[in-house]
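What follows is a single chain, given as structure tokens, in the form predicted on its own.
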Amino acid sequence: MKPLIIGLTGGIGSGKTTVANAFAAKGIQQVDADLVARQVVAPGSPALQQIVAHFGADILQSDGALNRAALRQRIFSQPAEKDWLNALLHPIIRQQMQAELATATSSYVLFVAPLLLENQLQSYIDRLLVVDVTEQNQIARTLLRDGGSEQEVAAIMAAQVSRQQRLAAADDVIDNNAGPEQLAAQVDALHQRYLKLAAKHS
């Protein structure tokens, strides 16, 4: 029996993690696409062994973990290498995500994916929940969290789908422009809605 799957996405700095944690506090399991992507290239994994065989051992850090910065530099200017890496990793990541979603035991499950729309992962989910903030808030919160410059944040935002596209695709929206109390109230309301939908879904 496949659980009801709620996709959770939002632009950089929108507060996806805060929202995901609020659902987790209610006992809702989640599958995090970024986490899965890191797990499949963990030290000792078959995927990492293939990456080392292809790019050489200097792609590793001294502790045996993948040197992501070195890998990014290697594939950045070489489309063929990027294609090779994607062809290797994407099927493994998708298989792992599907396995984790299928074995979730909470009433419904959150599929947390910052690039859910960009990577066309809608086929995995039953509903799409978008965490929405103004672009000014996105920039301010990201700078507060990560440092860097406004130009860098703007470049990341430009590489993601636009706020309008995200809202157009959404089944549900959490407005995260206000304070924690308003956020908690919205999560509570959606949790109740999803419990009802999950009961019908099963």
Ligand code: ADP
Second form
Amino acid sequence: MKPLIIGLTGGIGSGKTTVANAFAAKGIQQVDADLVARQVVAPGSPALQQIVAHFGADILQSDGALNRAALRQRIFSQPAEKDWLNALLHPIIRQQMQAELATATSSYVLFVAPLLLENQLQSYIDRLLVVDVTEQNQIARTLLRDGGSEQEVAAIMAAQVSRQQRLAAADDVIDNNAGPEQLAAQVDALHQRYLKLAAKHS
Ligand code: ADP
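Moving on from the form predicted on its own, kindly provide the form predicted in complex with the named molecule as a structure.
Next comes the full complex, this chain leading.
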């Protein structure tokens, strides 16, 4: 039986990882879209072999892992190369995400995808949980975590859907503007709600 799948998304620095960890502490399994995207091109994978055959061995780092910066550069101004790469990777990534979601054994499963809406992955999930913070908090927390400049964070935010678009798509919202205790209370309440929904899910 396919488990109930809760999509978890939010902008950069909103608190997705923090929220996902809180659900994990309750024994809820998760599938991380970014992790899957990295795993399918791990050393030894068929996809990486095809990338090397296409772009040449200098697309690899000296340790044999994919040089993502070099790959980004190669496809940046070449739409045909980007299309080739997407045609190769998207089906593999989607198949792997689906396989992992389908075999989860916890009462429900979280599908953590920062770009869930941007990449139109709604068909994978039963409900969407959005972690929401003000843009000021988003910028301040990202700078505190990653360093860098406010302009860099603003550029990443500009490439993501807006706060309003995310909220409009949400079934459930965690307001993460306050501190860890308020966050924990919201996760507790949602967990109880999801357990009830999972019991009815077939
Ligand atoms: P995301 O995964 O969405 O990018 P993170 O979970 O990494 O976001 O959170 C961004 C940063 O903000 C992290 O350093 C995290 O520890 C911090 N953080 C998360 N929630 C709160 C909160 N309620 N109050 C203060 N800092 C927070």
